[in-house]
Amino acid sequence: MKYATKAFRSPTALVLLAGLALRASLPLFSHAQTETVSSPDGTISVVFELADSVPTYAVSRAGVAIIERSRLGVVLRNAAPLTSGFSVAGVARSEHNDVWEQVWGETAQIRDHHREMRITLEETGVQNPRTMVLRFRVFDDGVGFRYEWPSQPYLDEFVVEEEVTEFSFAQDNTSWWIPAFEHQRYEYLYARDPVSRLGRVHTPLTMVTPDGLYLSLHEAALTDYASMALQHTGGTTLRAELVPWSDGAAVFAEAPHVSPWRTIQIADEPGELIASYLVLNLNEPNKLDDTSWIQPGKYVGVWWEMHLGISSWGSGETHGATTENVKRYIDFAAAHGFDGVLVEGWNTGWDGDWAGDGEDFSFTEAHPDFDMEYLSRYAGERGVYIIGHHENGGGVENYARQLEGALDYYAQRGVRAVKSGYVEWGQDIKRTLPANTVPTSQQRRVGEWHHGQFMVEHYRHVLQRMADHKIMLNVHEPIKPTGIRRTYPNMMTREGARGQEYNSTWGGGNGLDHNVTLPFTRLLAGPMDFTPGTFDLDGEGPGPQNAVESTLAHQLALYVVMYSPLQMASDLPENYESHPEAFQFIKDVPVDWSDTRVVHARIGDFVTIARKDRNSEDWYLGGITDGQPRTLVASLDFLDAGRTYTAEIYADAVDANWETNPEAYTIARQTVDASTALPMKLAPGGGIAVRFVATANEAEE
């Protein structure tokens, strides 16, 4: 990997000029080439278009227009863009069907269909013709393509500068969307505008059309490579923007090179994008030879105390990894059948302005008053294991020179699985640059964003290395999702979003649309360590005052609408030990499964979600809603048929509220099957968890 040096440029000044230049040269399409590939099905469908030598593409789904002419192309540093003079060499089509098993997941079995259209493009009239590949792949439900640079005489090393990739829109779709190139990375409220409104966004990017379609833009497969964030450039048309290194450059790459995928879903309904797995169908198979130790868990932890003020991750009398308290956890977790017990703050380096910085941390170098060696062994004795953190604050090289010792601290002591932290604001990724490539005069540390090439490298090292030592990982401040768990599956979950860490004393509350907006958008990328659970709602337990905007029937029904393998129990032990009722479904739902169907979706109003588990004819739902409260009633035809359940109801109680009632809730029980339509009653921020507990079916009598 070669570094750029040059002074960093605004990455919105490069979209704004280069998309002027393009657009001052885009031809009259006199002479155009066209290639067409559908979906399966034939609904969808992708026209491909050299139009006077410039690559183009348009996507139309039941005829009516989704994303019109759309440029395509990259701009490389010191070589001519592979924007246009092209010609085409090849075309190569096929067709894929087949079904896979995840080593875990929201279903067993995924189905991969799809046809493809592999369009080979050549430079003309140049003495050293360049070929650049565009590669679509067309689902039933979405569409994928990706550029590829073969092996080949004039094009070796190379540096994208950016991607001229297009979305023009047929319609000023409404759209759901968070900040790029912002303070805290994801970590944003949802807000809701049309295309012609945006600026700079993340993906996923949901959106609706005002024929009432949906749309889910993103990536996949994001490997050695800049992530793609979304630039409005006018009208209705939103353009690729990669995240820069601090020169300027998006990619420094070698041929051959891919780049991630760029997904557009499609729905008629908002539930049809969370039920789609067009983004892990892009993803290579799963790369490890032996899963057995990949095994989804639920977990307690030394975490939640923190963001209320009763204990610090610094050392000190409130400091909250010690042996005395963490032993209290273990025995906790021992007590109610909890696999883990996450432990923030056990090792040196908190004290002081870490965040951002992170150089003092020292991930084998226990703090005093944690002892690591008897509190592994008691664990394991117990029958659960520590959940290791690795928090770095941003100072990746410090924590890349530990990483091997680090992990091999964990894995002789049997931690299983390690939640990592990157907590630094805006270009704060210091990364020191190569001794040859600048003066000695000059600083030789530089910042780079979270999301870059450099950051993609960074975390897919870090995972590769966990998966070595057999060890799952739990990533916060990530990278966003794109389907790489697919691949590795022991990158079972990360953060990306806000999370219930926002609902505690300093974090200002996430509001009440929030919760159920979430799996519209971020989740859509992947599984979410969202950390639910919260039973102390009103403040009124240990610690300040916190008012969480929920109900706890809510809090118990994210476990199934928000999908995590590795699911956290956030509150205080004392609190789930003043609702054992409540706390039963908890310790009940599993965190992996063998089927998923979306009963209700209104995109941040309300949203139900079924799920069966993978080790027993047992289903779960659950639903929450808005500030507004509901009654919405559940077909139950997802059970299997002739079979009766016996449905375990938490709900809302009458009186409950988020705001004047939220901790009040019922246990009801009634016997149910696929025939049962059950209504469900949600109070303002409220919700409902029910556990199908299915009994013998006619077959088995």
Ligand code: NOJ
Contents of the next structure:
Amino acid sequence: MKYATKAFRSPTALVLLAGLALRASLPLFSHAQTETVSSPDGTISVVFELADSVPTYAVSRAGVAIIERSRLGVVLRNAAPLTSGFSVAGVARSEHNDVWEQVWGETAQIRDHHREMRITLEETGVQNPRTMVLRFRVFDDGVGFRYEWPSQPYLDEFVVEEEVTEFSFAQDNTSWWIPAFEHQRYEYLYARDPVSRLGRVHTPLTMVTPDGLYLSLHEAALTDYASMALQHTGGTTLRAELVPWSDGAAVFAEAPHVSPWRTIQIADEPGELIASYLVLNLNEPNKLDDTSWIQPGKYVGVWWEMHLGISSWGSGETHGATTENVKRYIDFAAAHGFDGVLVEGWNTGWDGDWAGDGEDFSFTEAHPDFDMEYLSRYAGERGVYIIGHHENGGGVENYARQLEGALDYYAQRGVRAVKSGYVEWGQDIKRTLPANTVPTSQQRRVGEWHHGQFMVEHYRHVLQRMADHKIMLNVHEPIKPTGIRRTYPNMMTREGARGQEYNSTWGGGNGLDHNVTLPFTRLLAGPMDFTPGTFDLDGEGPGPQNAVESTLAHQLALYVVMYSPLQMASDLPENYESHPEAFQFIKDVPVDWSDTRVVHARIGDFVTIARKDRNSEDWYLGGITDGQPRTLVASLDFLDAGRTYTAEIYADAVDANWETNPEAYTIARQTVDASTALPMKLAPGGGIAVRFVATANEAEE
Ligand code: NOJ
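Alt. form predicted together with 1-deoxynojirimycin, vs. the form predicted on its own above:
Everything in the complex follows now, all chains and molecules, and the chain you saw is the first one.
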């Protein structure tokens, strides 16, 4: 691997012009110092400005302002804020350009090419001056910056009450948003509004400027810190709002400490946001010595039948995770080449109100009608592993207390992946106050948000303990992804949005716009365990299911569109058995890719993505639409030049329609190459899934 750090070269004329354009629009300050850093291609520039001792930054692209001068800094508890009174004590610049390999992912190799500017700020005119560093990294596809508090004499332990980090947008950008600080965590349908009308929203926050530039605001490397929501503060300005602890503080820290990166991805086309790896580039490299046990895979499971109300998590007549039923899923998985079988409701603690506080869950005691010893052996003999399940109902202390035993239990029984779950509403993760704290109320147990520093640390602790046991992790009700999968590649996938489960009996449905919005919003942050693959779409199958607003071909396409290294075939085995031809696509589709290309992209309308299998020369394509039928053409120029492919095309039948005829599809075969233009006809709620099987090229014959 090449690592090149070069002295910063002088900025291009374009960047100077950009800086001037920004400066011209600012009020004059009696004392201002500016420092500029630009992307390697010179298009994006960040202007840091210390304006009357207040640190600010601005971002432009090709001379056009994107973020106007915006404040930086933090407010501390029982100490003066670190928001003004600074001078610049040093400016260091460097450039970095290398390529690194993903253990698994959307693409095998990622280039990290950025220019960095590190501004050291020191307080002036005070007796005990403190230091804060602002580190900016500018890539061709966007910007990251973070706060750093180095070791120093007058800042040791400190409490961040709030960040004043602002994002003052130059224009009233249209934004796709979900609300923050609401009881369903990240599980909301995306709405679309101008920045000036937002309230408190989660990231990733995707936007389009009136000039047609696409932006995504998020954060990278969220470690030992509170997660960042965004609060509208007037005009077109949003401010970082850190998710607080129950006592109102945001972050308990001790120098040296760093904040996560605040990220702004910038693109000409929405599809470029999908193909941007900026968030991963801002994370630390892989920390695990041995990754041979981390293997992407596909799974089925005792799951949908519970969501349909056919069986139950709890014990009794309808208990789903019985030895007999799990055996049926293992046989099905083995017969069709799946790697794992998820088993929910296998353990004790589900009876009664399990989502009350989760205190009753045992993570080592199975229901008497579930024979783990037998089933893990039975699965292993058939080349399948059981995927464990740790729903804790938000009872994280009960879970943490049992964690070591729970992981030993699973590791000894060949369980290679665990799905965890934190179903609790809003601020209801229960924490016992340490013995020496005086509670503000008389209670010794307080409610924490899922997304504050307490839970960020909990999720990380569990991830690290799973790694020590060589177990891959899939988190439901998670903290949002911020690229930690690069550092801990056993962090496979997670929920953190409304998944397929909302099309169940209880969920009310996701509607027609959701699937064509997720790839441009939640999915920008990282893989999602969406659990696609519903084949019984009209709701007339065994369960009292809602009609799903999707065609069957759309469901197949989701395996390519919604990236996840652990991908579920979520429907009941019998629903796959009744569509064996379509099921073949789910059996074939890989979960680890060497390349990803976005073919069509219109947020909330349609999206087509092509990906190349990491373990063969085959390509795959998935295209989906909202309620509108579409006639599109996919240029197959992503295919390898000089090769021919047999395209296996799973398309909506001519009369397919999510509402009236969702399960009608056709399968066709055609020889294609990189010069082919593939017509795509998508039904309302429809989709298309294509496997391009590479034929040997001349050199290989
Ligand atoms: C919510 C999760 O998203 C779902 O997948 C799981 O089945 C239930 N919680 C029970 O743990």
